[in-house]
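Starting off, we have a lone chain in the form predicted alone, written out as structure tokens.
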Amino acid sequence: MAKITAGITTSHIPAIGVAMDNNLEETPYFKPFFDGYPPVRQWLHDNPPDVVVLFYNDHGLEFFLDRKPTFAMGVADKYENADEGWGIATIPPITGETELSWHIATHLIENDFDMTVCQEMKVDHGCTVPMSVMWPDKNYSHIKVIPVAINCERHPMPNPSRCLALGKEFGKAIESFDQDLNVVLFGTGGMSHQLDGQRAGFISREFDLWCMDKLITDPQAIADLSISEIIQRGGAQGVEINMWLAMRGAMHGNLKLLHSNYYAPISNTATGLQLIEHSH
């Protein structure tokens, strides 16, 4: 049977990818951020996943404000990146996974989650930056990825409790798949940040560290918050914690926090990194 071996939280800020492309990892601005990643990269090298289920939010590349599914997932065998509107270079495609992804999609819809199932889908920095930062030099083509997009851009957005519940169904679906696969979950985005409006530049270290603790010990405490409460405490884009909750919901066994790093700001955004080992 397929098994979930770990959950990883990571930022997906576009500036991170640019920094890697321009060899800026050792500069004072970026070094405290990138110094957090070698232990996670080493763990992934020592415990290679067959599949990564990657929870992210699309920022307007595939789903714009005119049509924004609450939950969408890919079932394709390949996902291309594209220019997101500011001249960003295209990068190597993400390798997809079809059998497990269709199994998950079927399970979710049969269990009351009305997913938008995409046989073709462009993926933006929300998906590609986490893969690039975990496998430097964009050496990720050997990893099969199931991208799962959660709406964090247009109201109404799914409640945190709904995202935690979505993750729980993902976990059930993965562990009912009848092939021996090692699956690692990525919860991407955040942490606290607000990119526009009167509170542009807002960051709350207190809220971020509370979320990092509760994600391990009591995820329901985060899930009990409303979207409005998260915006008040974590900024307008702090709702990206929903991807972390979906990842956490899929893990129900014994959890061990192997590594953690928090740093702010990168591009007016707080960043959190956690490696959570999962066993039964």
The other form holds:
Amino acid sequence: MAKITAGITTSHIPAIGVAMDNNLEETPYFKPFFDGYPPVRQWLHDNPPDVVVLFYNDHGLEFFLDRKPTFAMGVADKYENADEGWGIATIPPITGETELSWHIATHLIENDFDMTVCQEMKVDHGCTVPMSVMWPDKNYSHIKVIPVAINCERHPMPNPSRCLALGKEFGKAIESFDQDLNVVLFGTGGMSHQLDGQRAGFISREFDLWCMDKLITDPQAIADLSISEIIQRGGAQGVEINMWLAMRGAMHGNLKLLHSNYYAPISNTATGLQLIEHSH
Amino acid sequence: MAKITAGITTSHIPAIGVAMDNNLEETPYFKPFFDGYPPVRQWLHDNPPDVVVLFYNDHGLEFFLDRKPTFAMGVADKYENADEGWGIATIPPITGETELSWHIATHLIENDFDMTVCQEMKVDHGCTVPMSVMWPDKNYSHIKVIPVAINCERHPMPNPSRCLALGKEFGKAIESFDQDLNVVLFGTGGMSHQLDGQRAGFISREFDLWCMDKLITDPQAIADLSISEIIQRGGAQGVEINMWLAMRGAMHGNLKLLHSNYYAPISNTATGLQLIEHSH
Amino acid sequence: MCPLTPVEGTYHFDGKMSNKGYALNKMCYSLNAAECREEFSKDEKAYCEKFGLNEAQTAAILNRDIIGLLEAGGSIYYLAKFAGQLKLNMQDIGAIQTGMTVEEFKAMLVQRGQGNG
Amino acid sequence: MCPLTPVEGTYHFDGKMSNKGYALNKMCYSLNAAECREEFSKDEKAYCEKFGLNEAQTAAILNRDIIGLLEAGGSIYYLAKFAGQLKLNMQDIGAIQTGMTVEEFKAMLVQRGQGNG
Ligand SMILES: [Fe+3]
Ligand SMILES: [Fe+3]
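Having gone through the form predicted alone, I am curious about the other one (the form predicted in complex with the partner chain); can you provide its structure?
What follows is the entire complex, opening with the chain shown before.
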């Protein structure tokens, strides 16, 4: 049977990708951020996943307001990325996976999650930056990725509790799949930030550290927040914590926090990195 | 407050639109079908709705397999239709509505229905044929339509019970909207039919009449069926009954069946027409 | 998870089939547009190639083999656009699939509509 | 239904705003494509007109008035594409919106990252 070996939270800020393109990792601005990653890369090297389920949000590459899904997931064997309009370099296509993907899609819809199911979709920096930062030589083509996009842009957005519940069903679906696969979950995005308005630049270290603690010990405490409360406490784009909740929801076994790093700011955003081992 | 004054089931077979374009309503083939409509048109004339919430399925005009929503709803102020590739004439754009639409979308997502929300979408015969058959002079521009598309094509499809539950939340959302509006629900599509395979041409009068009865008296009995059971008893495209269930789910007051007509076949499909008055 | 029950003469269009038929369905979906229909009719084979159809799919298109198209992952929603291209309606398509004449197929529908057969 | 709590200095991008800003956002979304960015820079006003922007939206584009764009229904996701067009990054945009210099804005971020201010 497929098993979930770990959940990893990571930022997906475009500036990270740009920094890597320009070899800025060792500069004072970026060093405290990139210094968090080697232990996670090492763990991924020692415990190579067959499949990564990657929760992210599209920022206006694949989805526009015309038809915007609350939850979309890919079931394709390849995902291209593309020009996002402001200069992040494209990376080689991400490898997809179809069997487990359809198994999950079927389980989710059978259990009343109303997914938009995508046989072809472009993935943006929300998906590509986490891949680049985990496999900095871009040697990830052997990793099969299942991208899952959650609406974090236009209200109404899914409740945090709904995202945690979505993750729970992902967990059940993965663990009922009858192939021996190691699956790692990525919860990308976050942490506190606000890009728009006179409140731009809002960051709350206090809220972020609370989230990083509760994510392990009591994710329901985060899930009990409303979208409004998250905006107040974490900024307008702080709602990206929903992807962390989805990731966390899938893990219902024993958790062991192997590594953790908090650093702010990168660009306008606080970053949190956690490697959470999962076993039964 | 907005109130639901009626639910109407109707076929949306393209051949109906083609017949109307060619003035074939009085021919022996079509007459028994079209003879069902005058009482419903009269009722709509005497009890004009401000808004029609129209449950249908897209048959490959707006949505393709690349990103296919389980549940999509429009929130636009206008919906165009277009060439579907096999000759049905386009009709004037359908008028949309934005305030109640967003109110419903917000209520649904708040209550864990993971809608794809569309600010721009083309509607196909699933939506246009019901409008044409109810307002045969195409004088419907004063009616504001909220189109709701349910995936009836690619498996996994939403469970019938999920569609009934979707309708329930539509009902609550509509009745909590603080404007005095008369809302009529259209459940379009059905009834038994199968277009593909050696089983093409499957029709079950028995299953259809059972559905028409249960829709009024015990919709849960239909909702308890699985998609597999519906395919077996109603044909591969018989799953369009899901739109009837969504419509029915929204009505939880007193029902009065004012008119009913069953006729088969039109093209390869059985047709059912019901006018169900709704009050509290 | 409750898998779909097999039904004789029925090709459940599920994930497996939808993977298989993606290029075919994308080609048929394109036929919504008049200019694509024109391009298709000028050179069907080239049009199939453009969309990356495999041999079996291309052959089934060229032979109007509806059952073959279903087996190759075609979805009836998009195959209907191909049928339109051929000026065939759903009863013509039904007749082809069931091996009946169109008249026989229509008569069967009438019988079934009356609750017989 | 629980409406969004107003937050000072924040423009909740909800249905009402999204209706208002649809044309503006559609224009900005188009800037994903290099050829559209080129067309935009050749004649910004004509490009705005092509997408049906209203006067306030067009003026806010021409004046690089980010707050004005938010008030006119802009979504920060698509406005970011417009910012890219202007070779501005998110900290430049933050400075414009808060009325700070970029250096002041960056210093504020650092303070906040340390849990101060
Ligand atoms: Fe993000
Ligand atoms: Fe239909």
